[in-house]
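This document opens with one chain alone, in structure tokens, the form predicted alone.
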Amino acid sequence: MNHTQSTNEYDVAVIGGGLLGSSIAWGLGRLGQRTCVLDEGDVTKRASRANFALVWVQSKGLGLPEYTGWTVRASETWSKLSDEIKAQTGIDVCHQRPGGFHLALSEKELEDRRLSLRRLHNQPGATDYKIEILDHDEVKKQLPHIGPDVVGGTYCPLDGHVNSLRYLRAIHSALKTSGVDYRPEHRVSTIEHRNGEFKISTEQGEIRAGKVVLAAGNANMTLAHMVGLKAPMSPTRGQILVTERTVPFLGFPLTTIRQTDEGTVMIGDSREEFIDDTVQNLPINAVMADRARRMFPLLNQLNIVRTWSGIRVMPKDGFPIYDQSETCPGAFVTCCHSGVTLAPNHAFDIAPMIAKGNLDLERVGAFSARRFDQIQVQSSGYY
């Protein structure tokens, strides 16, 4: 397709305007692909509004060693993404990579962490990302405000964080200046593949495109079947507490606590199969708050000013899914939980593959949904 065609005809239609879909669409736009983003709009419950905004490496990859290298790549290229977005839009997404900590409140927690990391790095093909295991005094040198209940922790120099809401605003601004058409209130009902193109039915009419990318989070479960693909998902719920603003005291992000660039402190350490995000589980909030104040006693002085629950986009085994359709050439499915961490990979790696019309299986073949077929065969006793 070329740029002189109807405004309803595109090289690529990306379904989903959250962090994943927007990052891919921006990557396609910078390559000159005539691209549209079909999105429900601000009425949708975006994962970016309920995530912890970490750019995280440590502990990633147990069970799929290829994910260690994929995550390290993202960490190494996040500064490039933030710099390009800032140059294009003037918006600073506040990306920082000081390294990150995971704290333990008992010797058993620290030993369990040690064993888990050992298993992770002993996997054939795993990338070594240099995690240090520290005792209380070593942690206190970097985190002077920790409490006496902290027995130690782990540190990875590749970890960081970002303002994810600002990134979502920035990437949408960048879409506009890159010539990508963002179409809110375009909820997709059906996708048909005919004569080498895709006809996509939305609430606002039909869109046609040479290629289609499914990046609609948990909704990919329904959309994938329309183009001969699979997206096995297991959405979960997480809860987040946010304190009032305070003076900077936490120079490193943690797996469960981070101080934002605006001065608030985010606390989040829960995972539930219950996926109603309209209510709060107060006992879980109490446990999260208690662990946070034991790690940093000064949090006792702060008020919780906001709290919410959100539904996580979660592939069935927690690892990303990238696939292309054999029955509908030009259709791709992309699913991941770590939409913040992996944003540069989606913009700089996945988008060029889609523009060329084929995924590079040497680089992302391990993330195919076909891995779930292998699990089913093994569990049924057929090898």
Given for the second form:
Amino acid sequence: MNHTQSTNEYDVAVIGGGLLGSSIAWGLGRLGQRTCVLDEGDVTKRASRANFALVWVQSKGLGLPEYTGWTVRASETWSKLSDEIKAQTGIDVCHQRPGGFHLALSEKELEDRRLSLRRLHNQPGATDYKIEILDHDEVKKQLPHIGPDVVGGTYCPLDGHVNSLRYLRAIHSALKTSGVDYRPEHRVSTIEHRNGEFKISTEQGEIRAGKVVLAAGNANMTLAHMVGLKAPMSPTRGQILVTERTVPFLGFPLTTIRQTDEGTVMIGDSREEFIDDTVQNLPINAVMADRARRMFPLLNQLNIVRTWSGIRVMPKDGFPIYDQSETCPGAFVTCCHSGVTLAPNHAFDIAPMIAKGNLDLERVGAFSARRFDQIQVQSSGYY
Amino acid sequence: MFKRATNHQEPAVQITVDGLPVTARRGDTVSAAILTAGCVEPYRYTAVNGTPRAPYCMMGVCFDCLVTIDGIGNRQGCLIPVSDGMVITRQNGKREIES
Ligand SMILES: Cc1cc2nc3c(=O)[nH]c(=O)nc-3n(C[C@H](O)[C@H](O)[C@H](O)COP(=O)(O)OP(=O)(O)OC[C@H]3O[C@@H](n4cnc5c(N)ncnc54)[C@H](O)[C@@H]3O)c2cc1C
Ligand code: FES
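Given the form predicted alone, state the structure of the form predicted together with the partner chain.
Whole complex next, starting from this chain.
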């Protein structure tokens, strides 16, 4: 057979249909790229179905100031994403940006927070995100239900949250109406770069595309080297508790507690190296529940109706990886923790770069996996 | 709509539903007592969409019988027997909690 490049089935094949792959594929479809999404299926561990749904800025970027700016940008464009998705699908993903709190239950916790924020702020090139440090009474003005154990907290006006499961559903229906081809049960086993195109093997046959985007979460680790890239990951496990629905009492999301648009209260989110998501560490749930009810004693009245654990997609140093292959031009890798927060950047910034065939290194060069060749930077991809 | 079987001879139990006195029978569940007392319909409104609902399975499965009993919301009326002096309020949407 004699295929030429113009007989590619697709301009771009995106591997992975979670928050990253879907948001990027939607952005590509929006620009008229013939795009498919190949997803392994429901057996996979998928962070996109297990997360806490914060669109979170405060405390992000210690060790990599560019990450702060990137996150602030996402916070500022989330409403554009939710508006476009609503116009296209009719689904309201309930994005809200009232600002967010982080509460401290001891003077030491507050002091630690203050110090880490100062270090973050003092980094060269740091973006100012207008964080305030508040004492108990100041917090109480905004969060009237806090308990006496709350000594204070931090507030950042750029923080928010969204119904992330509904976003995932909405972006999948948007993919459909945009003509992006979503193919579930297509686990990719190998990728070859030949004659300027990518031949992607799945159990359901071969798919050919001019460009390939790896957005397979932690599995990028094993796929990346097939196209001359790398994605060193160290996944962690997080647990979440959910209460029964109650009348709205919490006007702001917190790092560890938020009330959803439908009234449930979510309590998160722990961090362990252990990565079996079929079991839970109950003592950790107990600590999370106890801290939550010290913050808001009225939570004592509510039953926990669900709990789960999920595996975070976690680059080794906690910061996003966006990279392009030198040996296989047209191959890209994308992965990050905080894929909810960064969804608009993936749709509106990363997708156009991929459509052009080149990452804009001035904007995202800091996130190249080449940083792992140098001395390890100190990690702070978390909250 | 619901009528008691005529051979139901259990002793009376006094409860209140939304502040009104209701005479139930020993062995009634809260849901059965509300349904047979001819209380104002609907039985409740759901938490998210506010749609009217009534007990459906009467055996603990569907959660369509949620009521507030003695100040505690979201209780399954179909599983809880009435007792003298019980204070029942029906839920108009999400569970309320006290601050
Ligand atoms: C407990 C927890 C709390 C979190 N809280 C927040 C939060 O509050 N805010 C926030 O912004 N982020 C949060 N996150 C992070 C966020 O959920 C992730 O960053 C995001 O979901 C990552 O999306 P993804 O598409 O990269 O990964 P995934 O959801 O893991 O998707 C990867 C996809 O790739 C597919 N795949 C894997 N291997 C292959 C293969 N070989 N071939 C084809 N397909 C393949 C899988 O089927 C899967 O669908 C949280 C995560 C967890 C676990
Ligand atoms: S009526 Fe179904 S659970 Fe009570």
